[in-house]
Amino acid sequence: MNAATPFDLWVYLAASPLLWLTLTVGIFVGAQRLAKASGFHALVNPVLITIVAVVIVLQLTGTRYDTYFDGAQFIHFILGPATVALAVPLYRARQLVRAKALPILAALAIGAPFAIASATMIAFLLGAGREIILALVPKSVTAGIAVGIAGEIGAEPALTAVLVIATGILGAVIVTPLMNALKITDYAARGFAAGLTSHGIGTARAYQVNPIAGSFAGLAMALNGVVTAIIVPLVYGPLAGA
């Protein structure tokens, strides 16, 4: 009887679904493990490490996303408990939250429209297409409305999501060095600026630092979502037909 091979390990494992989702969360344990080691460092991101640690696996194996997706979809799945989950410290810190709610509604009505209007203006001066600008217009709201979003807009959804979560890693990693360099103190308003520009990857990075900045990028992420939907169709929604 032939001793099985490496090779032959890997095609047994990966024909369980469970091999993917365990993966997943096994190189998401270890990259958050590296962050607190690190201090939780903005460069050293547990998203962007997954990501990062993921796609070199699939492409040394050869594996096909929807394979992949098959067997971590419940963390997709998750993703919407885990949204709602953010209630529970916003209900904490309520009092807060009314002591600045003139604060929080100034900022989410610069804020919201500013961060479509500024990458959608720096794209179009660049020379980007037509699709990748409208693929930018959700970009700092949550991916499961982002990619409603651009499916109404006549945005790819597929895109949408790239640029999605690219926006939340390149938020999450630069939040804390700006927000030092401008000399913000408040946690609050550290918070609300992740959770409005790079909703759950930012708001991911304000737990991180402060329970405070949590609960407000949380709120921030959930009004911002709320802002964009109703707006950008609104605005953007006749281009769908040209």
The other form holds:
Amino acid sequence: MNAATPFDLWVYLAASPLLWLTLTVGIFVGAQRLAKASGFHALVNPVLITIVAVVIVLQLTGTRYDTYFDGAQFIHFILGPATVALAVPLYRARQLVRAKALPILAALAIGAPFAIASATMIAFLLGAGREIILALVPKSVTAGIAVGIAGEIGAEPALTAVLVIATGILGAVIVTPLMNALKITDYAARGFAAGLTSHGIGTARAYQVNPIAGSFAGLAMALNGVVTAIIVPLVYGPLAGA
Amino acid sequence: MLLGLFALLACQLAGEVIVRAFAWPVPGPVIGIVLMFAVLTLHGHLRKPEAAEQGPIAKVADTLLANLGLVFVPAGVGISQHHSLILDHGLALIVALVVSTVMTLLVTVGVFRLVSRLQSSRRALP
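What about the form predicted in complex with the partner chain, after the form predicted on its own?
Zooming out: every chain and molecule, the one shown earlier first.
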């Protein structure tokens, strides 16, 4: 039997889930190391680095996104159970939540609709089309919930996912310098803002900075996800159908 | 570990089933969070709260949440598919995302601190 040529090997590997799965996990582990080595600098965001690196590899090898996603879908699937897992930090923080119930409810009641209204209004004023505006609606909600909301209001789920992730990265990069500049040292408030604005990526960032910030971020992400998922279809459903 | 994974998947599955059976306009994992919280509360009541906080479900959840960033990568790489749409609307998108993100951070942190302060000053009164 003849040994496979490098080309045969590439043709086989490029089409198999194994290569893209390994590549994604491998780059992410490397990016996490890099973030740690930088002292968790805001700009060295593991999610951002991994996405950019994978896009470059796909472009260089001429690989289609569909082919990549066939492998990466195993990671993508974990979004669901990881979303359900938010119940655990929520349960652990229940006493803290009770003590801070009023600020939490107030920040949620104003922050959740503000995240939607500010983005959609700005896009509307700058002349963006309906497709873009609808995809922006769940931008502050964790991807596992946002894609579900996109389906309910007739937004393009893939575009929504990209905008959600962009928001997550932006929030994670901006939050620490912004709060430090304003000399806000209340880590419960900082974390809550980070989680409400930029969901999982902001929460991952908050855990790097401070454990209390991290648990309040996880709480804000879970609450914002639930509240937005309930409000949005009720408000936008009739609008989309009209 | 498998028991914890099973519990998370089962709550997600039950969430999807409930959402579809009643045609609720809410994503399945959202109901899954509520169900999982109920399971943990029940577990904490029957045993000890510490058992629910450190049990097999909590262990798997911690592992998933510690690496949460990774699960956003496959969807994020999808940006390569939308570059024309994103380029066409680049300015509107960038301005909307950046301004909205900064303003949402400021409004949320501001409201949280304001209400926190009002609450503690009221408590401090005799």
